[in-house]
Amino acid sequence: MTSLRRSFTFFGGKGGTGKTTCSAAYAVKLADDGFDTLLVSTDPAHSLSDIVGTGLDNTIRPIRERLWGIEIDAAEESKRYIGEIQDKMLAIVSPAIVEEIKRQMEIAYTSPGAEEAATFDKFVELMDMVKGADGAKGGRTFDSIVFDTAPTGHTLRLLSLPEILGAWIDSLIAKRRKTLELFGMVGKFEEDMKKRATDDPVIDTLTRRQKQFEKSREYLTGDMSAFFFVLNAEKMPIMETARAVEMLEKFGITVGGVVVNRVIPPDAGEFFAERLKDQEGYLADIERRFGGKNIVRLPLLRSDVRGMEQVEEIAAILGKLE
């Protein structure tokens, strides 16, 4: 199973399909075979909890022996990234704008985007937890981590927020650099905001945000991270995939393979006769379209997933993931 010496896995697909439950066995079979692990989940609609037994939150918490759980809370996160940037504000602004930019920062908060960012912040904050990594330097460290990801839109705007924000991010330090030169050239400019302007806090949060983009574009382009997408022999989740996969090889994510999940067994009885016929084509178009990954068939079970058992099933196919 050489998909165990990677120290990032994702799993991601359509609403649905059974991505927490993939992620949850195969973050159990890691543990099961040694490794101290990390489950994520990056979904708004956190269902981990439910899937292993455990009341999780945005505090990493342990499940099992060697396995630790965490659900992101977007909202704590977004409240809590917001008001790192108020605080670095309020530093180098007149006192005569305070109220406007705390004002500014509640807009802000309720932006669009606003939960993203701030994910995004956590997300490499946990990235860095794992051991050999760039920001492993003490505390607790892990093996390996597996995120359970938001469906497929929402995963890839996380994933490409390197990408697409790096740029824009080079842009507004050098803008804000220009600005600060211009400041020094105004003889009336307050001597209180030069010395402000002089260690800018603004460009110091634009850096850190920079030299975070960069980091997680390491760990996610490299040989560390894959991404596997869950995914049902239907017509839908096989045109969503196709398009997230093609996505995401063009941003350098290794897609490792997919899960065909709930594939009806041949003795199923008549009543699935039909569904059966449609699956083995959606089978056959599966096969085309992602042939040269790994593919893996999860059978439907004859009842929801209930317990850590189940889990462990579902984790012994998983074990075929490479």
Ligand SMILES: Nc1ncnc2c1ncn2[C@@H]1O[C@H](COP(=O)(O)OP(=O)(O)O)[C@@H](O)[C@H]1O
Second form
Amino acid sequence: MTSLRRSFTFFGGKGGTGKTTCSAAYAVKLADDGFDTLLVSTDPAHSLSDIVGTGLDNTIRPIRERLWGIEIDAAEESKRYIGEIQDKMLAIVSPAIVEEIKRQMEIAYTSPGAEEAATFDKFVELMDMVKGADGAKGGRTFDSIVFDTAPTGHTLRLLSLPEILGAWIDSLIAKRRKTLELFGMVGKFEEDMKKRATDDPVIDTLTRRQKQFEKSREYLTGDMSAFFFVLNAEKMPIMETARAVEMLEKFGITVGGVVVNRVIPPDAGEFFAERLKDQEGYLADIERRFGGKNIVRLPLLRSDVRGMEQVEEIAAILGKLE
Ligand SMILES: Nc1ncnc2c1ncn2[C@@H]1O[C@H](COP(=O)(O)OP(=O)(O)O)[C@@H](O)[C@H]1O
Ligand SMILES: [Mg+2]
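Now show the form predicted together with this ligand, given that the preceding structure was the form predicted on its own.
Starting with the chain above, the whole complex follows.
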């Protein structure tokens, strides 16, 4: 089997299935294998710090040898993102509408989607740091990034943003061009407007954003990325995962495989006998539905995952994902 080790590895699935555990374990494995690895949480309900035992926040912090971590703070990113747009706008508008721009930006900051857009921006900024990605010009680089993502719906929306917003930005650019052309026809502004049509700050900003989306699509849909779903051997999670796999593949994102977590061991005792029988059926269903992909089973542990020792145990099992 060809190696599934990619520059970008994503772990997704329902809340509580074990995404954070798996991404931390997989990142530990990559670091132990000698790769400089960045572990990124895009889940607003961050819990990486608890598992890796290091306080993480919105800046890249060292966790251990060859391993770093960051928890993206959507609210903070959103504030910064809107602030940057505001600065650009204020630089190009007349003083008379400064207050209006500020008011609009206030609305933009609290509008739905602002945090996602900002999270996405940060997300691409981090992806640029991988060796071979084109943004890492002289800055800090990593061999690999592992993403601990938010529950499925949120993540699917995030990953589909480039496609959806890409088309929207296209239409904005076209509109802006049209406006500039109209101005150009008035005659006396002609020279000035012709210059602006080739050198317009709004088109410039939109085009830059468009390029960033295109780049992120290249990262996500090429050989650089693989997405893994974490699920439990139960009816609803299997169906939800099947739907999510289909959607990601429609977006052109490689689904590397599934991690079946909390698999009850056969010697679990009389109390689990009935559940074991159900589980057998669900495991067979998982094999049937996702048989073409890597399937890794993680046993139900005696306790919650506490500390690096258990993370390393899981890391050894997740090595089979490759
Ligand atoms: N195989 C397992 N056995 C026992 N507990 C587990 C196992 N996998 C995860 N857990 C525990 O389940 C809880 C949820 O796991 P977590 O990785 O945070 O899920 P998610 O990130 O998907 O919400 C954590 O307390 C974790 O320690
Ligand atoms: Mg989590």
